[in-house]
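One chain comes next, on its own, written out as C-alpha cells in the form predicted on its own.
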Amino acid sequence: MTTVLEILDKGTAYLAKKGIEDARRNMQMLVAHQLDCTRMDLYLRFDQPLEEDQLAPLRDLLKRRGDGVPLQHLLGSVTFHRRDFKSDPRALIPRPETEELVEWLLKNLKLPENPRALDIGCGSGVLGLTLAADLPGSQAVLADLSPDALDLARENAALLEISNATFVQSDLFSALAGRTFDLIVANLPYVPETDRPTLSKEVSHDPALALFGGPDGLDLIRRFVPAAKDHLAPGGWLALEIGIHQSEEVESLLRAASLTDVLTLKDLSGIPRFPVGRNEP
C-alpha cells in the first residue's frame, strides 16, 4: 500500500519532469489538500497508508498540476496579508509582490480617520478587502469591469465576514461619477501583448482582461491616471502595480496629472514595482 512519503516521492519526480518549479512543495501542497492537514503535519504522517479513494483524486490533482494548472485553482484558495481568499480563474492569481504594496500603504500612509478607498481593476478583491478589514472605520468601494471578476470578489467579502465593502462594475471610473476617495489603488492590466507568446502555462489560465495592456502594457494605465486625478480628494493617494521596465513612463503620467510625491517603491527583487503619487491637499 502506497504511504504519504512515497506518493510524496513519486509525485515529487513527476512534477520536476513536467518542469514545475518547487516541485517538492506543490506535490506536499496537493496531499495535504487532500488529507485537510497543513504541509507540517505530513512530517509526522509519512508512514500513513493511503486509500484508493484518496489516491484516485490524488491522482487527477497530480496530472492537471502538470499540465500547468495553476496550484491556486487546485486548491481553490490563496492566502494574501495573513487571509484565505478563494482563488478560481474568474480572477488574476494575487501575486506575493501585491502584498508588498498593501503592506507598504498599511503601514506607512496617514489617512483620515473613517477613509474612503477604492480599488479599481479589482479582481479576486485581495487588494480592497484587505484595506476594508485593515482600516478602521473605512469604507471600500470595489469596481471591475468583469462581472465574473466582481462576483469573485463578493464571494470573498462574505467569506471573510467583510462588510464595509461595496461593489461595482465599471470601466475605470465611468460607474464612479462624482465620487472621491482618499485612497486608490490599481493593479490593471500591464503585460505587453509581445510577451502573451513567452508566459508559462499557469500564468496563460488568468484571465487575458486582466493581463494584457497593449502594446507595451500601458494602454490602460494611460487612460486610468488621468482620470483618477479628478477622483482624488485633496491630500488622497494614489498607487499602482506595474510591469518592469514601466516605472519612468508611469511617474512621467502621475507627474503629468499634477500629482506630488511621486515615487516608484521596489519590490523584494529590486524591481520599481509600486509608482504612488499624492494629490494636493
Ligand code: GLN
Contents of the next structure:
Amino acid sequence: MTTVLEILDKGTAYLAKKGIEDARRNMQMLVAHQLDCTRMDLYLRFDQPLEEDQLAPLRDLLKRRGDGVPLQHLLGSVTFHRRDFKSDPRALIPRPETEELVEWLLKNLKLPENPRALDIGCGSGVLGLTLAADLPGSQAVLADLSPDALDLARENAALLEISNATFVQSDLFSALAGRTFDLIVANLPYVPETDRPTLSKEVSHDPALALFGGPDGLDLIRRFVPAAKDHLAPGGWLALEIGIHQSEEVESLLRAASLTDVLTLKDLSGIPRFPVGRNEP
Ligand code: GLN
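Now that you have shown the form predicted on its own, what about the form predicted in complex with the named molecule?
In what comes next, the whole complex appears, and the chain from above leads the way.
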C-alpha cells in the first residue's frame, strides 16, 4: 500500500533526479490533479492510501513530467489573472510575466466607454479574453495566424463564458483592414532564432510559430508596430511584450511610428518587458 505522502516523496525524488526545477511543487500539483483536490488539501490527506487505479495514471504523468513535458500541458490548464485557461500544445503556455502586463493595463489605462480591444497573436487567448472580461462594456477581437491557437482561444472563451470576444484568423492585420481599436495588445514571437539551442526542454513543447521572431527576435515586431499605428483610434494605446535587450529598439520603432507617451515597463525580475505607446488624441 502506498500513501499520498509516500508517493509525494518518491515522485519528488524522481523528478529531482531528472533535473526538474521545483520538483516537490511539481509532484504536489500532479498528485492534486490526480486526486482532484488542491495542493493545500494534500496536507490533510498524507496518510490516505492510493489505489492502483489512481497510481497508474500518476506514474504516467510523472514519467512524462520527468521527460520534460510542461506541467501546464499535463494539468491541462493555467491560472491567469484569477481565471483558469485551458493550455495545450496548440498555443504558447501563458507566462506569469504576461499576467503582469494585463494587470498594469487594467489598472493604469484610461480608456473610453465601451472600449474596443484587439489582441494580435492571441494564442490561448489569455490577454484578449482577460481584457474582454475585465474591461466593462468592451468588445474584444482576438487574432492569430494559427487556426489551432484560435480554436483553443475560442474554447477558452466558451469555458469562461466570455461572449464579448470575436476571433479572426489574420497575419498581423491582414484580416483587419479599416478597423480601429482603443487598445491593441500583442505578445508576438520575440525569441531570437540563435537562442533556440539554449532553451529548456519544456519550451520545445511550445509551438515554434509562437516563439521565434527571426535572427534577433524582432522580425514580426518590426512589421507589427508601423501597421498597428494605422489601427489605433485617436488616443488609442499599444502595448507589447518583448524579450531581454529589445526595449531600446522597440521604443525607437514606436517613436518612428509617431506614437507618444512611449515607455517600457519592467517585469518583476526588473527586465524592461512591456513597451507601451499612444496614438495622438
Ligand atoms: N516568454 C517566452 C519565453 O521566453 C516567449 C514568449 C514569446 O515569444 N512571446 O519562452
